[in-house]
Structure formats: structure tokens, C-alpha cells
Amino acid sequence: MKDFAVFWGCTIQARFPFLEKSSRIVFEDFELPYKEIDGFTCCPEKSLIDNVDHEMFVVTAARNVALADEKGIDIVSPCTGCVSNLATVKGELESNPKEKETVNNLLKEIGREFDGSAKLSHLVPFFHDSVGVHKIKQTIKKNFEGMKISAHYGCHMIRPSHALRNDDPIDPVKYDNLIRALGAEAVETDTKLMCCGQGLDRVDQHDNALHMARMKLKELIAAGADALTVCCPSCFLQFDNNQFLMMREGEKLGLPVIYFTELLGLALGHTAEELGLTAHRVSAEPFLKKWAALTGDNQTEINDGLNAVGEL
């Protein structure tokens, strides 16, 4: 496998170390080739820099990707708007030479070439494709037979469609084929490709911030699951953070949500508190000892420290 930058993004450090420490343990655990590349900036976020200057957008991307052409290296995100926003960028310039020029003239300036080179993967796809089903099958110690899991994409893992070309816009399937190669069910419903709403926060819109991600959630409860997967900060930060806000104000929810390298380090044997899972809002404790009861495996029962995650 050829080696691979790391783009962490803003949110997931500032915000999330304990992805952050997922993300790590599961590379390591498949001995996975990343590198760490000093120099990386914000992506940048398209809804706030794009809007005001798309200059500025259009250079900040491209700069990041220089750092990895550079180096002949692909770079793999944890975070899908990270990807997205350098993948539109990647896309723009490729099909625009005149405006690729002219980036490169700025670039210049500080000792840089964007030249495109390097790939650009989320890391769901990543483990899809390149990765394998099969060698995450043969892999994981624990499997989740029993459990009822539904993959959230959200709106940056498969679009812009043309320039990141990972999956089927309309009808996505990656991430629900890990869930299953995980051994759970993965769990369909209507509001699948639904935004998470969390944007709707950046501008004064809490209320109806708040409303779409209990769209999901009652849904997803209804269904009978057990957990809702991300692979995204800011879906996290919707679904676990204003779902935890909305059940101090009495609603009855509480649907774990679990992010991708999170679910997938159980799977390998890790302990719900070397992953992060303390870190959460709303508790994984019914998620966690579900499974425990479905795998014997008292080792899975959730710790006094867990056990605290999301008292009202």
C-alpha cells in the first residue's frame, strides 16, 4: 500500500482528540503506512471561507495538496469535509488550467507547486477499498452479530460526486458493507442521506438545527438500532452534543452514536475507554453492554468512568 498523509482537519483535534486516538489505534492495528506532514492548515471550511473569498478557498486547498504532492504521498481523512472541500479544489483546478496557473503563480511565492498528484480519500471509502471487507473480516476480534447499526454518510462522504467518485451519490453502499462486515445489521432507513443539520448552528439556527438531527434519531430509535455510526466532526458534533442538549430539556432519546474508527477498534479488542468512548455525550452503555450480553464477554461491560457519560 503506498504511503498516506493523515489530514486531520481543525475540528477533530481542537474539538475531539479521542478520534483523534481512534483513528491512530486502528492504523496501527493494520499496520497501516501514515505519515504526519508538518504544514497543514484548515482545509479550508468551504460554507465560511468559500462565502467570503474564494480566492482564498481555492489557494488554501490547493497549498494543503501541494504539501502532499510534494512528498508523492495520498492523503486519507477522518474527516469528510476535509476531504470534500480539497477534492473541489483538486476538481476545479484539474478541469481549469488557466486558473491552475495562476494558483501555481501564488504558490510560487512560498515555494510550492500544486500539481495534483496525490489521491484524496475519506476514510470510510478508504477502508472500503483500499483496506478490504475481507482483510477487515479476517482482522477484527469481536464481531457485532446481533446488533442493529445505521451508517450515517452525511453530505460530504460521497458529493461533490464528480470530484471525489467514491460511491454511488444516490445510492451509497461502503459504509453499510463495513457495518455488515462488522457482523451487525445494518439498519435502513428514509433519512439516510439526510444533512445532519449541525451547519444550521454556524448561522444562528439552533432551533432547527436541533429539529433535523431528532428527525433522525426518532426514526433510528423507532427501527429498533442500537447505535448511529459518523465518520464526520461535525455529525458527531450534531448528533451526539444537541442530541445530549435536547434530552436535558426532558426528550427521550439516547441513541449512542459512534464514530467509524471507534466501532471498528471494539471490533479489533480494544476497551471502550482506550478508544475515547468516556469522551462521548450521550452514553454508549445500553450499545456496550448489549454487546456484552450477546458476546459473553464480560471484558465489554462498560466501566465505572463510562458509566458517568451522559447522566442528565
The other form holds:
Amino acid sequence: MKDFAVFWGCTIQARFPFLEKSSRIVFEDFELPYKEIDGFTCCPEKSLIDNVDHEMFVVTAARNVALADEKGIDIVSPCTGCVSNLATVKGELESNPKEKETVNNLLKEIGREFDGSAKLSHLVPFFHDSVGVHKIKQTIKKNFEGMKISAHYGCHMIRPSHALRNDDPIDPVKYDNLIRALGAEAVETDTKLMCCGQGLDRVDQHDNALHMARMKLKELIAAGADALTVCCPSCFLQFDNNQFLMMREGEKLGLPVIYFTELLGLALGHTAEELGLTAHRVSAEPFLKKWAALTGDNQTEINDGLNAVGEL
Amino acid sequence: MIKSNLDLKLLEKCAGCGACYSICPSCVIIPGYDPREVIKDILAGEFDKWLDSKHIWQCLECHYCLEMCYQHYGFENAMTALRTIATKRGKYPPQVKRGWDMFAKSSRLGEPAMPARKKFGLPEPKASGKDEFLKLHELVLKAREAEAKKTGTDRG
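We have the form predicted on its own; now please give the form predicted in complex with the partner chain.
The next block holds the full complex; its first chain is the one shown before.
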């Protein structure tokens, strides 16, 4: 396997460092050749940056890709937004040689060159395709048999498909395959591909954002799901933090939201504390308790979440 | 102004099949949100009336319309163009301005949370490319200025 740089992105490092923790744990357990390199900036985020200045959106992303290009390594990210934005720009420059030349003329002045040789992958399709379902099944120590887990792919894991080309953009299967590889039932829902709605919070439309979170959570609770799994910090913010805010206002929700790396980490035998699940705002305890009961394991009890780390 | 942000010829080819509308999450949940109305006005040369509307910020940029469009266009492009123009005229949600300002100043949308990193035993984060980024931003602005002088137009 080719070496890859981890592109953590702003949100994970600024708000959810425990997601970095669980990612590192699974990288280590699978002995993946991950590197960390100096110099990455914001990917940049589309809604805040591209809307304001497309040129800055393009050159910033091109510079980030160039850092991996020049080291001859790939990029893997646990953030869907980062991969989608970097890939969108990479695709734009590869299909527009004139624009690529303009960008490279600018990059040259800071000693960089974009050639696009670095492959960009999101962690979920990366685990599916490069690590492989078979290897995952062989490596895990415990499985989730008897648990019902629903995958929220997150728009930018698979779209825009012309830039990402990693799964079917309107009928994706890889995240579900991974859930099944971990032994759980992959719960299908009508809102499977619906945007989480967190983008509405970024443009000061909080009530609409809550409304979208509610739609999905209610459908999943009605379907008897034990957890929702996501692999995007923005979706995590939406379903964990915004769900917590709705519960504080008296709504009966309480669906645990488990990051893909946390799910994998639990199956690899790590404890919830070690993986940082204690920092979630919506407690993961109902999920862990049911799982412990099924596996006859009393080791997975955790203190209730809402620790200071998860504070915003 | 709209022409430098949007391919109107392509937009004119919209067959009105409605696939985008049927799949758009904001169209499902937000009363009155219908980008097809926006597109009609853009083609009639009346895009200005949408610049103050909160609707142009309700597109989630989920790219679903793009995938469903048999021309692979999607109304997201029209909404992005209007947001860009609105922004240039100083009309944007406060959070967008805060986000941009932080990005332009620091190259990121947030700095690593050091106390929490320590708690989880995470290593020192790698250095950001802030200095290079600031230089790059300056170069972009300079090139833009030179181009505007050359052509005598505001490319905005």
C-alpha cells in the first residue's frame, strides 16, 4: 500500500479531537502507512470560501494537494468535506489545462507545483477498497451481531461523483458493506442519502438545520436502529450536538451517533473511553449496553458522556 | 455580472424535467424554496431580486441535483453564482463573513484544541501552511488587480 498523508481538516482538530484519536487507533491496528506532513491549511470549505472567492478556493486546495504530490504520497481524510473539496478542485484543474497553468504560475512563486498525482480518498471507501472487507473481518476481535446500525454516508463522501468516483452517488453500498463486515445489520432508510442539513447552521438558519436532523433521527428511531454511524465531522456535529440541543428542549430522541473509526475501534477490542466516545454529547451508553449484553461483556460500560471535552 | 459566474447558455438548455426539484432536501423541508423560480428570473435578466433573499443560502450544496440532472448541471450552480454576487455586494449571513475572515487571516476555520489533545494523548499537531497561504492570497489579489487594470473591468 502506498504511503498516505492524513488530512485531518479544521473541524476534527478544532472541535472533535477524539475523532482524531480513534482514527489513529484504527490506522495503527491495521498497520497502515500513514504520514503526517507540515503545511496543510483549510481544504477549503466550499460554502464559506467558494461562495466568496472561487479563485482562492481553487489555489488553496491546489496547494494542499501539491504538498502530497511533491512527496509522492496519497491523501486520506476522515472528513468527507475535505476530500470532496480537494477532489473537486483537482478535477477542475485536470480538465482545464489553462486554469491549471494559471494556478501553477501562482504556486510557483511560493515554490509549489500542483500535478495531481496524489490520490485522494475518504476513509470509508479507503477502508472498503484499500484495506478490504476480508482483511477487516479477519482483524476484528468482536463483532456487532444482533445490532442494527444505519449508515449516513454524508453528501460529500460520494458526491460530486465526477470528481470522487468512489461509489454510486445515488445508490452507494460501501459503508453498508463495512457495517455488515462488522457483523451488524445495516438498516436501510428513506433518508439514507438525504443531506444532514448542517449547512443550514453555517448560514444562520438553525431551526431549518434542526428540522432536517429531526427527520432522520425520528425515522431511525422508528426503524429500531441502535446507532447511526457517520464519518464526517459536519454530520457528526449535526446529529450529535444538534440532537443534544433538541433533547435539552424536551424532545424524546437519544440515538447514539458513532463515528466509523469508533465503530471499527470497538470491534478491534478498544474501550469506549480509549476511543473518546465519552466526549459525545448524546450518550453512546444505550448502544454499548445492548452490545455488552449480547456479547456477555461487562467491560464496555462507560460513564455518561457530556464531559468537558465535548463542550462547544 | 451574472455571466462571469454562470454559463447562461447551459442554463437555457434546462429541459424543466424537475428531477432536481424532486430530490432537493431543501425543497422538501423549506416552504417557498424553489430554485426553478430563481432560474426563471436569471434567464429573464432579473437575478437581482434574489440577492437579498435568504433562499439563495438554503441550497445545502449536497450536489444531489447535479447527480440527478441528465445534463449534469443542477440548479446548485445557479445558487452558487447568486451567492457569489450577493457576497461581492456585501450581502451575506454574518456567519459566512466570520468564516471567510478567519480563513483569510489564519488559513484555517479553527485552530487545534490543545487542552483536549493533551487529554486524549494526541501528539503536537503539524504546522499549518499559514505563511505560504497568506503570500498566496496576496499574489491572487495582485494578479486580479493587474488583470482589472489591463482590461479596464471589474471581473467580479
